[in-house]
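A lone chain, given as structure tokens: the form predicted alone.
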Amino acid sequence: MTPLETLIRAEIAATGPMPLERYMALCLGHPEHGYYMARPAIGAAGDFTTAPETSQMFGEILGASLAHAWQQMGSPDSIRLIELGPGRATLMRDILRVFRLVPGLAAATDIHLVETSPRLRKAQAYRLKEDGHEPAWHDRIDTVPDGPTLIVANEFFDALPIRQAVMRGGQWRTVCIGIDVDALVFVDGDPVPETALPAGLIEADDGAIIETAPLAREIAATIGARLANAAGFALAIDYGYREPAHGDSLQALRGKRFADPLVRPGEADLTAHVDFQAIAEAARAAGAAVHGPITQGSYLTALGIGLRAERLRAAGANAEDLTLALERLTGAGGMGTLFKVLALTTPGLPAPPPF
């Protein structure tokens, strides 16, 4: 049993099953037990591999994205760049690498970085040390300060809490997680108010679940407030829906490979897939322009990481290498295709391309 079930099961004892929202922001940001403070998550040590990691194409291509939105803004003379869960800051700095092609662009740029484990803080200032930046940190979003704004949100909403609610009887109820002996279990909780449940889903089979995620929405629409409030641009990068599919989405990686995620909690990384038109209904009800979501295999070819892999070809990178982080960045085998692009923007801007 890990130290987090400890505490999980005695929160259970105490106050009755456990909301599945409750238990995911234990297992990912418990200050002490939760997984991103205490584990190596991302890279060949951890348990999964994002899109930056994979090759520097991604987060030159976005770097270019973000700066040619910077140009259609006017090219203020201070902007704010904020990145949503960071990681390991190997994002940031290809950003930062093509910022600094840009005129003006890298003495405009004041970085933020919203992330709440101090261990990937410490390794996000290590490296960007190294490049020569000073970020600053953030445990949500709206403590930025106001102005023009760049931001980037790559695997952040995957990996927020979500509530589930299941059909039993002709009812939905909260999924909870429970006690049975010498295991964690999935168990029923308390009805569902229909206020809270998703339009046309009153009804439906008896063991249907559907997921929302609230915070997700919340966060984009603090977004969402803040583009319409001052020129800026988003770009979220995840996998999911473009529409709603309800289902259960929640899955657990430990050592690279799929998990039980009610075993070893605070060991295992739990993710859901995200509802992009749920964050582009808060992201617009708040005041932004939304465009897409687009594949992200559709959003890297159309801006060209085909070039860029054969540029970096010709300056001696290795060919199959680069072959295989195009497949897997733009495949359908790979991140092609599951993996979607939203953009958010001030209203009156430009739709970027290539939406």
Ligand code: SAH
Second form
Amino acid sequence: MTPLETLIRAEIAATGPMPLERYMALCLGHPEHGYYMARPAIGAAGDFTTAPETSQMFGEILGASLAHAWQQMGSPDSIRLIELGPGRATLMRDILRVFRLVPGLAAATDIHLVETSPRLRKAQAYRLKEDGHEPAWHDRIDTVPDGPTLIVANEFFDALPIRQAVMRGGQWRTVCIGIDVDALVFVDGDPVPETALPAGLIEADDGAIIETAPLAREIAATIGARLANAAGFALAIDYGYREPAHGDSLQALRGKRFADPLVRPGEADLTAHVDFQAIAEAARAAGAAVHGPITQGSYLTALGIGLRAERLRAAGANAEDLTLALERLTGAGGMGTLFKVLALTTPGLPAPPPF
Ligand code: SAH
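Could you give the coordinates for the form predicted in complex with ligand SAH, as opposed to the form predicted alone above?
Complete assembly follows, chain above in first position.
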């Protein structure tokens, strides 16, 4: 049994079945035994490989997109570049390499990293200091000073805890974790009021599941309010869906394989599909303009990832590696259609290309 499972069992024994949201928050973010605290394994050798870890082209295209947005804002001489969940800081390094090519931009940029894992903060510090950058770290986006902003979040929203409700005999109930002899199991918890659920999904068959992500909505609202107060542009990239639907998208990954989310808690990465409509609605309600989402494949292709690959090949990069990376980032068999890109801007700014 993992140390975290011992703690989870004790909490269930004391207070009853544990809502999935609490279970996921502990598995990922427990200060000592949470996945991102103890063993984050991002990259080729780890539990999962993200787009920036696949190829520098991903971060370069995003960097160009952010640099263009800065120009559209009138090239302010001070801008906060915020990344949510920067992982190994690979994306940030690729973005900053592009920023150094744009006169005035690198000097105007303050880097703010929103990261809860002390271990990943160390890795980020090490890798960014190599390039001479001095970022500031935050536990939450709320503490980043006001002012013009560029925000990027890649595979961040999928790591935030979700709630699930299950339809049982005409009543929605909170999906919880309980104990059955010696295993953790899913059990039905308290009734969920229908007002807490998306109206279009309330009529459903027995066993249907509705997922909601209160923390994702709250962060989207904070971003929206920031963009309503000062010029700004945000890009969120994640795997997910555009229209709300029933279904269970909770998944656990360990060593690049799907695992049981209730076995050895704290040792696997837990994620859920991102509800882009919910994020867009929360940001719009807080005052931001919403663009997209569009698929990652169409976003990267429209902004010239093919041309970038040509340039890298001409400069000596391995042609086969480039083809594989392009296929993975933009192809339907890779991340091209499953992953979506959502842009948020201050109302009144031109729509960012290619939206
Ligand atoms: N963006 C990176 C890493 C994605 S993994 C990439 O694309 O490679 C998710 C990242 O979000 C990790 O850095 C993790 O520590 C961080 N994270 C997870 N939950 C968080 C939270 N609630 N607040 C801040 N950071 C969080």
